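Given as structure tokens, the chain that follows is alone and in the form predicted on its own.
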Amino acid sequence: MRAPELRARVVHANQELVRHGLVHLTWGNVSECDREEGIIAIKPSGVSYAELTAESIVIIDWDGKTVDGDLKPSSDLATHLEIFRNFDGVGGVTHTHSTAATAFSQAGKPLPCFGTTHADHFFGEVPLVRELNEEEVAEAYEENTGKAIVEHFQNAGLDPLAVPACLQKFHAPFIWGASAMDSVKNAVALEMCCDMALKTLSLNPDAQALPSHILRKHYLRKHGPGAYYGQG
């Protein structure tokens, strides 16, 4: 089992939201996933991120199980599990309640995108997922809350590879990557595009979306086939 050198990731990338500002007291979490291993680490819930150790990231495997800590895992792990088990190709998740994006989130709007800093990280706008019903929040919150962003995207026909990101109604995003530190990159990029929004928005409420050649010139040349960004 590579569970050591997961371990590691996952609190390096979990101490990261701290150190990028992204999370108060213990308001968020990142995980990782082994899928040739089956097995997933997660912060344990309620510690705080100063007291974090590779010892303390609990293993969880494929069916949500503990196989190795002593603590309990986040209480979002049934959110993290939806979303691994559903978007091929994901290897990372983060949840945070970062100031701006949360904002969004609270407010019921979708993050548009206004410009190519958004377009080189997001293809397109970031959506709004929907509220949980009351028998949904009852019943299985943090499964149905994964649920809903599994649905949306595939009701969508979105790609959670070019958009790895959401924000759900009345609560925080959710964001995800190829890895714990991908997902950790990404959710400081939609931070930083929902502070960008929410000035752009108040300087011009009618403010424009990115002309759609504009949008796929930043994304493409970051992230499609013919990539040229970078060093690579």
Given for the second form:
Protein chains: 4
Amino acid sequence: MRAPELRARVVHANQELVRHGLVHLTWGNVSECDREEGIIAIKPSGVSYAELTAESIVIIDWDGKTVDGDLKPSSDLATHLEIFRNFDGVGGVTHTHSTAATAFSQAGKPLPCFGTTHADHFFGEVPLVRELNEEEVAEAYEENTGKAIVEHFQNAGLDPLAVPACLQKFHAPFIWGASAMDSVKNAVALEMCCDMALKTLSLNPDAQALPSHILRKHYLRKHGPGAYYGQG
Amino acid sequence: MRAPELRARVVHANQELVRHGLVHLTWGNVSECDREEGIIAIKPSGVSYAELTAESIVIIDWDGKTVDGDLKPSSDLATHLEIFRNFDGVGGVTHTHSTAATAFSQAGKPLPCFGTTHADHFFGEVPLVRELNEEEVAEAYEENTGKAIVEHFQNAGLDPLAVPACLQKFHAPFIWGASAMDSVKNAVALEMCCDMALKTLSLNPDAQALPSHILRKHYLRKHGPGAYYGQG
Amino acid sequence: MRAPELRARVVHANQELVRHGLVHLTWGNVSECDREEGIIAIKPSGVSYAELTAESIVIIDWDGKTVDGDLKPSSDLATHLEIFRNFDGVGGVTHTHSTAATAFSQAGKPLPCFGTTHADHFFGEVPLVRELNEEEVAEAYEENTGKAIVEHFQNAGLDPLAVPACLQKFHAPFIWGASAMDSVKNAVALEMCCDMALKTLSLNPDAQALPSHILRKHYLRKHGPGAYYGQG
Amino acid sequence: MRAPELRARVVHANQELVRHGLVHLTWGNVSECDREEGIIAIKPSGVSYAELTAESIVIIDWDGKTVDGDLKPSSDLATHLEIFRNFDGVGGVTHTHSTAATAFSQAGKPLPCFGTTHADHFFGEVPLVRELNEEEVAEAYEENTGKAIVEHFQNAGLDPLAVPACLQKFHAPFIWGASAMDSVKNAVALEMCCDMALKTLSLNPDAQALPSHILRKHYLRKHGPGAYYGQG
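Please give the other form, namely the form predicted together with another copy of the chain, since only the form predicted on its own has been shown so far.
In what comes next, the whole complex appears, and the chain from above leads the way.
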């Protein structure tokens, strides 16, 4: 995929964040990478969604250097890069401060898998990733945020393609997928599941996680080898 | 009713789910049957609502075989079929993962009849239907979901036309009605009543159900033999 | 005011309910009276807001008989009539099942005056009116609903122009004002104040009512003899 | 800046309140001052946002006298003036009754800094300012509201440019910024942070404030001397 096509896809994915109510002001960004070309397209920093054009999307190489574009990339670029470099098969990354997912991050709670809506998108609990310490913040805040995410998945033995999201403590969600739009869809699913979980816990503080045989069925009918959901 | 008319009605009913905010992404489906013709029209699986056209609606016979249409039907088709086959007088079925109704499903709670908004649509509590066990999931998940719903209404002696909805544990609501649009209206009513009930319980955890003489009055002035609500 | 003008005002006020998100499906109605002409204009029963036209508005005389219009009036007409007949100075009545106000009704709680938003519209607590007993429902449900409202205000010594709304237990709010649009604005204010109160109580179950000197100041700067809010 | 330009900016900023869902009916107002010209432009009192035009914006001098415009200024003018006179560097002031921020005001709670969304806009807790006593209300309600805000920041040693907002007890938020639009953006951020905080506390009543090293990092990467967020 060449830069113009990648830019068009990334500007569209960023605008979808607005349409789905996941961002206010300039609080969010979506990127997509082309692993063959070794390039990443990402939203420019602090630009309003109404003013976003394909030309304003910044093209970055695998080392994080801008190779095309007049604007500065999102300040969260280094976090996106860590995710692309360490999670094989990820083609798109989304970061938002969507309300319910951010509430889970601020409450310091992972998102339990309370039902099939969650199981259709995430194969089990969406983890809480720790906050950074003083040294990590001072040294390279955004890069170390990405490293903390990668480290969490590795230590927990979690497959990032099966659980394509996390909640960072005191911060907000990071979400990924096979493409930019796929990561946006997962961001929508995460926000909806967090909103449903808030209400589930309000009704029943002792709500139980979905039994594993139903989790497997729902996840696999959509994402497994014999998936039969959709027009496949 | 012939297939073209049925398709037009079903595509409209599916689009109404979006307009009423009951679905995100592709999380929902509406069907309608014509009992004389022995056919059912249903949303194709995984197709986005923006791309939905009358032509994309799938026509199914009473045995669940596609008789017209190029796409695969909704993966929930077998659940719809069980409802049509066992609940006489039902002409339309809706399935959503709307937020408040799904929260009740996940919390494992039926929806109490807290007021007249509920009584205008459902003659008493909307029941919680159990989740499936491992064997039922492995054997025929979607069909057995429908069987569990039908079994619940039969065992509880509930009239499915008087209480045209249920909440499946760990999953989400299934709703029905005289037609596709009627099931969508009941889906709107269910979501609003669940949202009101969440807030009612937040204000008063000991909130009482509507007295039966008011339940009867409200339900019957709209649905009883001497109904006087509407233009008759 | 002649019937055509009254109809135009009432169709507009009903449509404003939709724009402000106070009604779903056909759950609400607004009326306006002309005391000199002795007529009331009201929404027809069960007609969707999208199909509502000025011609469809029903004109009623002071005894509740239809004097012009082809459709049946709202089934809540008799409640509106009781309010017009007993509360001097009221020119418009609104009934909705808006979410937060209905939650207070279902919880069986009056709405405390927690702040200046409330004080700008209602001079103190919005009362909870009791539900009807079996005899009252059987005899004349809608008329007796209006009588219970009037009786509550009389027994409590409440001025219906200073507190232009109530919450009926197990049911929903009734709201009034100097005109149809004024009652709709009060319905918006009531719903917002109920939503804020739900959140206030979630943050602080012991939240206190607004001190009376601030209640008086806010209410009177907008509605008192020396009111200076607005363009006069 | 001349009056016509100031009016255009202020009418736009007021309309942005509506677009962001921060105001209902006429519950809010935005002003901007030009310190060189010694003038302030503010919304007229009680005018609906749909009818607001640049010509309707009122131009006020530093003593609070109308120097241009046919309408009465917002009844909250004196509060805006106190803020402009005492907080150097403030160019715009916004007042709303947005739902979640008003709930914190009514609950009598300051807004803790629970996460980075908050830290991107406010350098720590957003304070609760006391309500006025009887004498202060009787004497000069709106002016004394401004004095209470200024006094709070001075006594607490708070920099109003680093924490550009407060919540007044029993009332609602006041927000400011470098310009009218900047104060509106801070009003959006405050409402979102209050909504997230409500949900954070619902999930975890013991939620902790953001560690100070992350607060500093997020606030300073956007507002500090070496800020690198945005296009600079």
